[in-house]
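Quick heads-up: it's one chain on its own, the form predicted alone, in C-alpha cells.
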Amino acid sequence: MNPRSRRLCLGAAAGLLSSPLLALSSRADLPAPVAVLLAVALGALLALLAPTRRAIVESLLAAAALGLPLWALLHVIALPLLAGMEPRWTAAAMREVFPQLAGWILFQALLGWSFAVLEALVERWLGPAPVPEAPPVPPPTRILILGGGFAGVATAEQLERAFGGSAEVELTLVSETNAMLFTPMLAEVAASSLEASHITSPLRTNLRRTTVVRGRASRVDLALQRVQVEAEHGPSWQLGYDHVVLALGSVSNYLGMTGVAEHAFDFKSIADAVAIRNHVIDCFERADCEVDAEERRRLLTFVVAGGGFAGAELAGGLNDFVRGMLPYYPRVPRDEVQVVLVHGGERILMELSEPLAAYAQRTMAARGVTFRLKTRLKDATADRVVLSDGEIPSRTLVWTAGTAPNPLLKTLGVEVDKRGAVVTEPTMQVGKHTNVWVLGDAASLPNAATGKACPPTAQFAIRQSKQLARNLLAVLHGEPLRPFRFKPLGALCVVGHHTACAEIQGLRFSGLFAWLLWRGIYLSKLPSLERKVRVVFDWVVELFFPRDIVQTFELGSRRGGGK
C-alpha cells in the first residue's frame, strides 16, 4: 500500500473510532449513522490536510483548532438551510447549539489523538510506509550568456519568458557591471538632464530566474565547452555550458589614434557620461576665474567627434547645458564658450533622411552649435584638436566616431567580418557550433527580411533577443528553427532642448512633436516602473528648475591626461 492509501486508511479508522462522541454531541441534529459516515469523511480529510507525520499533541491541538470553522458551518448555517430556515446568525440563536460546539472541539481533539497513535503504531508494527522512488530527473541545459548590455541582458529576460519556471534550463549572465544601462537617455545624463542612476536598472531585480556573475570574460574554449571569467578585484574561475551566447557589445575604436586613445573622453557607459558632465562644470569653473583669453578659449571649447546617433545627441545636449550655465558664471564671455561637432562625412545622421537630417543640423546650428563637415579627426593632446583641415584649441573632446566589437570574438577561431563581428546563421548560431549563440554588436547576421546584415543597434538587439531565445526553446525541444527576420520601425534623434527628429514606417517628424515621441516611446522601453517614474520626476523638475551644476563622483570612469 503507498504511504497515500495507507494515511486516508488510518484517517478513516480515527474517524470510525472518534465517531461516537460525535454521534452523542450532535444527536439532536444529526442521525447516528449520518454522524459516522461524517466522522470517518473528516479523518480521511485529516490525512489528507497532515501529509507528513506529526507528535501526538501537535494532531490533537491541529485537529481540535477545525472543531469552531466545522461546527458553524453545520449548525449555524448548513442545517438550519436544510431545514428552509435562516442560518442561526443571532446570539440567542447560537445560544441553541452551544453545547454542540464543545462536542466538536471535543470530537476534533480525540480524532487527531487517535490519528496520530495509530500512525504510530502502524509504523512500528509495520515500519514507515515505501516511498516510491523518484524517476532520475536529467541536470538542466546550463545556458551561459555574456554581456550585460541591451542584447544580454534582453536575451535573459526573453530566455525566462520562454522557459517560465521549467528546470529544464540553468540561466548564468555574466556582466561586468550590476546593472543594464538604457544608452538612449546616456546624453541626458551627460547634458545634466537626468540622474545618472534613473537611466541603470540593477539585473539582480530584474532577471528572476538568472544568476549573475559579476565579471569579465576573458576566453573561451569552444571545445571544452569553457569561459574564463575574471573579476575586478580577486581571482578568476570557470564557468561551463551547453549553450553560451554571446552578447559581448562594442568597444571604442580610435582607429590607431594614440593621441585621441589619451586624451579623449569616451561615450559608452554611465560612467563616462557623470565623467563628462563634471568635466563641462570643472572647465566653466576654471574659466571664471582664467585670466588668459587662450587658455579660457580652450577651456569653453568643447568638441564631440561623430556626427551619428550618440554624437548629435550629445552636442546638442551639452549645447543647452553650456548655455544654461552662463547666468552662474558672469565673468564667463559667452561668445567664448562653443560646441563643435565634427564629422567626416557630408552630413549628419546618415541614419535618417537627408530632409531630417538638414533640418537637424539647422537647429543646432541655430542654437550655437558648430559643425566641422568633410573633415577627419587626425589626433589631439592635453589642448588641441588637430584635424585634417587645422586645428582647435579645447581641452574636451568626446569621442563617439568609431566603434569596434569586443575583441575577445577574434580569439575564437571562428569567421568574423572587416569589422570583428562573428559571422552568423540566419538562426544566429556559428557555423558547425550549434551550441554559439551571437546577437548584438558582436554579430554580423544577416536578416531574412532584407537580406543585408543587420546594423548594431538596441533596436534590432531586442528583437534579435526575442527569436535567440525561441530557436533555443526549439533546439531544446528538437523543434525547427527560424532565421532572423525583421523591418526596423523607424528611428529617433533628440537634437536639444524640446527638439527631435522622427521617421516612423516612412512618415517624418520634427519639432516639438518629434520630441514629445522620442520621450514616450523611450519612456515605454525603460526597464522597471519605478525607472519610469524617477525619468518622469526628472523631467518634471527640468520644466520648472534649471538642470543641476553640482560635480558628482566620477565612478571611475577612464579620462586620459587632459583630465
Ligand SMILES: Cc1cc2nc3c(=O)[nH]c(=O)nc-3n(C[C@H](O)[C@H](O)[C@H](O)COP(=O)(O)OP(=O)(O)OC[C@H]3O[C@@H](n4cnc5c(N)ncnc54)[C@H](O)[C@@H]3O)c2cc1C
Contents of the next structure:
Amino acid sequence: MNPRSRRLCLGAAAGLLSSPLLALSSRADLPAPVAVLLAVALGALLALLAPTRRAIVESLLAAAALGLPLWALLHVIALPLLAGMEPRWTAAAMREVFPQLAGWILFQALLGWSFAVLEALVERWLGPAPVPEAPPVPPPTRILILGGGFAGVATAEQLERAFGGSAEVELTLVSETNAMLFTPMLAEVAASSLEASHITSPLRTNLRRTTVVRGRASRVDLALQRVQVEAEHGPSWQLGYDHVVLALGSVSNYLGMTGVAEHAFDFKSIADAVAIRNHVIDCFERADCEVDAEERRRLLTFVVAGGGFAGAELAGGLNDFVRGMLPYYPRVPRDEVQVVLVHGGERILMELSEPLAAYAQRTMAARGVTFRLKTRLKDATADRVVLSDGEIPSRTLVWTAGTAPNPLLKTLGVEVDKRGAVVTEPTMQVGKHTNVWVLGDAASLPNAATGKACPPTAQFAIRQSKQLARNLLAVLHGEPLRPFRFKPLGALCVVGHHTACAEIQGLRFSGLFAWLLWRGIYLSKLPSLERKVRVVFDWVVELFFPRDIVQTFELGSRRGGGK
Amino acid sequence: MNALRSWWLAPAVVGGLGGALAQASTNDNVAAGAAGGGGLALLWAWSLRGRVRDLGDGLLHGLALALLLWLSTPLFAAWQELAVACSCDAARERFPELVAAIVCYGAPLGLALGAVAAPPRVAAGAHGTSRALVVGGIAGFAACLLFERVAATAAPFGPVGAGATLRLFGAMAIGAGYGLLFQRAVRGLGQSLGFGIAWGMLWWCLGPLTALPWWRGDGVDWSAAAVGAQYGAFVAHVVFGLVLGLAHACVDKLWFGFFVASDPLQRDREGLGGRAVLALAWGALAGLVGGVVFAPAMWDRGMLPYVAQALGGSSPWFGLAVHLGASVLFGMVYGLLFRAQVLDLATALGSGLLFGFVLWLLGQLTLFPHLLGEPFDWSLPNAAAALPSLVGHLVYGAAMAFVFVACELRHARVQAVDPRWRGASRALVVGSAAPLWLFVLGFGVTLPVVLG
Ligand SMILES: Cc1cc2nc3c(=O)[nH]c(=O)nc-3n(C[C@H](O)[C@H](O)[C@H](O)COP(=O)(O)OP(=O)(O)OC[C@H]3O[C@@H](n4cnc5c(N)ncnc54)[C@H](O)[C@@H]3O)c2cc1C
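Having gone through the form predicted alone, I am curious about the other one (the form predicted together with this ligand); can you provide its structure?
After this comes the whole thing, all chains and molecules, with the earlier chain placed first.
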C-alpha cells in the first residue's frame, strides 16, 4: 500500500473511532449513520490535507482548532439553510447548538489524536510505507530567448507567467547587457534629469525562473538548433534549444556615411546617453576657457540628426539642459549656444498628426531649438557637420535618423524584408521553422487588426510578446495558434519642460496635460516598483534643485575619477 | 538542578498545584484536583516533549489544554445526565471552572512547559532579552495611549481606579511581559496580533475577573453573571492585546529590519517592497471574493442600507459598493499582516477566522457604530445581538484566506523552479499556530454564546 492510501485508510479508521462523539453531540441535527459517515469522511480528509506526519499533540490541536469552523458551517449555516430556515446565528439559536460546538471541538481533537496515534502504531508495526518510484520526468522543453530589450524581456516575463511553476519548460535569455533599457526615458538621461541606472532594470532580479546569460549571440544554427554565444572576456560556447525567440532589436544605420559613423554619437543605449551627457558638459567646460570664438561656437553647437520621436525628444531635452546650465558658466555667451535639429522631411514627428507636430515644432523653436528641415546629412568630421545645403561647425552630432534590424538576422538564411527584418507568419513563427520565433524591431510582422506591418516600437514589441507566449504555450499543448492582432493605443512625445504632445485613441492633447500624461503613462510602463520609486525621486529632486552637471568617469575605464 | 530543567518535574508540580488550586476555588475537591492536574500535566508534558520552543509557545499550549479540559468535563457526567450536562445552561453553571482552568491551571502549566523547553538555535541578532523588554514596553505604552484615546471609558486598566500614570505603567509592564514571552515565537504581524489577543484574554481573566475584585476586597466571583458584566472589559482587553501584538511586531520588525534584515547578506531575495506589493494585490483579490461570499447574507438581513449610511448614503446598492470596497481594503490589510505566514489550507483557515473575529470586534462593534455617529457599545447584550454578523465575518475571513493561500501556493510553485531560491528554506510557522487558533477562537466565540 502506498503512503497516501495508507494514510487515507488510517484517517478513515480514526474517523470511525471518534465518530461516537460526533454522533452523540450532534444527534439533534444529524442521524447517527450520517454522523458516522461524516466522521469517516473528515478523517480521510484530514489525512489528505495534513502534509506530513505530525506529532500527536500537534495533530490533536490542529484538528481541534478546525472544530469551530466546521460547527459554524454545518450547524449554524448549512443545516438550517437546507431545512429552509434562517441560519442559526442569533444568540438564542446559537445557545441551542452549543452542545454541538463542544462536541465538534472534542470530536476533532479525538480525531486528530487517534489519527496520529494510529499512524505511529502502524509505522512501528509495519515500518514506513514503501514510497512508489516516481514516473520518469520528460526532459523540459528548452526555450532560448536572444535579446534583452523590450521584446525579449517581455517574452520571458510572459512565458514565466504562462508556465507558472510548471517544470515542462526551461527558460534561458541571452543578452549583451545585464539590464533592460527603458528607451522612452533615454532622452532624460542624456539631458541629465534622470540617473542612468534608474531607467534600466536588472534582468537577474526582475526575471524569476529564467536563466540569464550575458553574452553576444554570434551565430544561430537553425538546422542543428543551437546558438553560439560569445562572452565579453571569455570563451564562446554553444547553447542548444527546442524553441528560439529572436528579439535582437535594431542597430543604427548610417546609410553608408562613414564620416557620420565615425564622428556621431549613437542614441540607442544607456552608454550612448551617458556619453552624450558627459560630452555636452565637457563642451561647456572647454568653452568656458576657450579664447578662440570660432572654436567656442563649435563647442556650443549641438546637432541632432533625425526628426522622429527619438530625435525630437533628445533635441528638446538637450535644449533644456544646455540652456539651464548657462548660469553656471558665466563666461559662456548665451547667444552662442545652439541646438539644431536636422531632418530630411517637411515636418518633424511624422508619426503624429500635422497640428500636433506643428505645435511641437513651434514650442521647441520658442524655447531655442533651431530647425533645418528638408535637409539631408551628407557627412561629418570632428568639427563640422556637412548638410545637403551647407555646413554647421559643431563638435557634437547625435544620429537618430536611421536604424536597421540587427545584422545577425541576415545570416540566418531565412527571408528578410528590404530593411533586413525577418519576415514572419502572423503567428510570429518563421516559415517552415516552426520553432523559430521573431518579434520586436527584428521582425517584419503583419498586424491582423490593420493588415499593415507592425512599426518598430516598444508598444508593439510588448503586445507581440504576449501573443508569442500564448502561441508558444499553444504549440507545446497542441492547441491552435492565433495571429498577432493589436489596435495601437496612440503615441506620446515630450519635447521640453511641461511640453508634450499626445494622440490617444484619436484624441489629441498638448502642453502641460500631455506632459503629465506622458510622465504618468511611461512611469506606469517602467518595469518594477523599485525603479518607479527611483524615477519619481529623480523627478522630484529635479523640481527643486539644478540639474546635475557632474562629469562621470568614462565608461569602460577602470580607474574612473573623471577626465 | 538538572531535574528542575527536565521535561516532567516542573510541569508535574505546577500542574498538581494548579489542579488543587482550581478545585479549591470551585469544588473543594483539592486532593483529586492535585492528582488529576498533576497526572494530566505529566501526560501533556510527555506528549509535548521537545515540541515546545519557548515561554509563549508553552503558554498557548497550556491555555488550549485548559479550554479543551473545560469543554470535555460534561463527558464525565453520568450517561442519563449527559444531555443536560452538555447544554448551554450547564456550561453557564460551570463557567467558574473555565476561568479557574485558565487562571490556576492552563496558564501556569503552560509557563512551566515553556520554562523547561530548550529553545531552538536562531540566527545571531534574531532575539534578545533587553530588546524584548524595550520593544514590549514601547508597544504596551503605544497600545495604552491609543486605547485611552479611542476608548477611555472601557480602558482595560480603568478599574484600578488609579491615575493614568499607573495605568500606563501597567500597560508597559504587560507589554514587556508580552515581549519576553512571545518575541521568539513571533514571525509576522498577523501571528503577533493573534498572540496579543490571547495575551489580552489571559489578562482579562487575571485582571478584571480575579486580581482587581480581590484588590478591592469585593471577593473573586467567576460566575457567568458576574463575568458577563465584565464583557466590555473583555473586548477592551482583546483590542488592547491586538494593538499591543501589532505594535510589538511593528517595532520589533523595524528593529530587526534595520539592524539585521537590512544587511545585504541577509536580505529577502524578492525585496521587502516586492513581497508587500504581492501581498497587497493578492489580499485585494481575496478580500473581494470574501466580500462577495459575505454579501448575500448582508443583503438578506437588510444590512446594506446601514452600511451605506456609514458613508452618508441610503441605497442598498451603494451599501453593496461600500461593503465590497471595505472588503478589498481589509483584504489588503490581511495580506500585509499574514503574508508569508499562510502556507497551507489549515493555517489559511486559522488566520482567516482570526482576522474575521478581529474585524467583527473592531469593525462591527467599534468602527461601524462610530461611523453612524453612535457611541460604540462593547456590552454583552450588544455583542450577543451582533452574533449573526460574527458568523458573517468568520465566513468572510475563511473565504478570503482560501483565495489568498491559493495565490501564495501558486507563488511557492514558481519559487520552486526559481533558481534564486535554491538552497533557501521558506520560514514556516509551526507549533503555536494550532493552540493559538483553538484558544482564541474557541474562547472568543464561546463567551458571547454562553454568557449572552
Ligand atoms: C531613444 C529612443 C526612444 C524611444 N521611445 C519610444 C517610445 O517612446 N515608445 C515606443 O513605443 N518605442 C520607443 N522606442 C522604440 C523602442 O525602444 C523599440 O521599438 C524597442 O526597444 C524594440 O524592442 P526590441 O526588444 O525589439 O529591441 P531592443 O529594445 O533594441 O532590444 C534588443 C536587445 O538585444 C540585445 N542584443 C542585440 N544583439 C544581440 C546579440 N547578438 N546577442 C545578444 N543580445 C543582443 C541588445 O543588447 C538589446 O538588449 C524608442 C527607441 C529609442 C532608441
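Residue numbers count along the first chain shown, from 1. Treat the numbers as computed from the prediction; the structure is a model and nothing was measured. Under this definition, the rigid core comprises the largest set of C-alpha atoms superposing within 1.5 Å between the forms.
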query: S236: Cα shift of 2 Å or greater between these two forms (core-aligned); finding: no
query: W89: Cα shift of 2 Å or greater between these two forms (core-aligned); finding: yes
query: Core fit, then L79 C-alpha moves 2 Å or more between these two forms; finding: yes
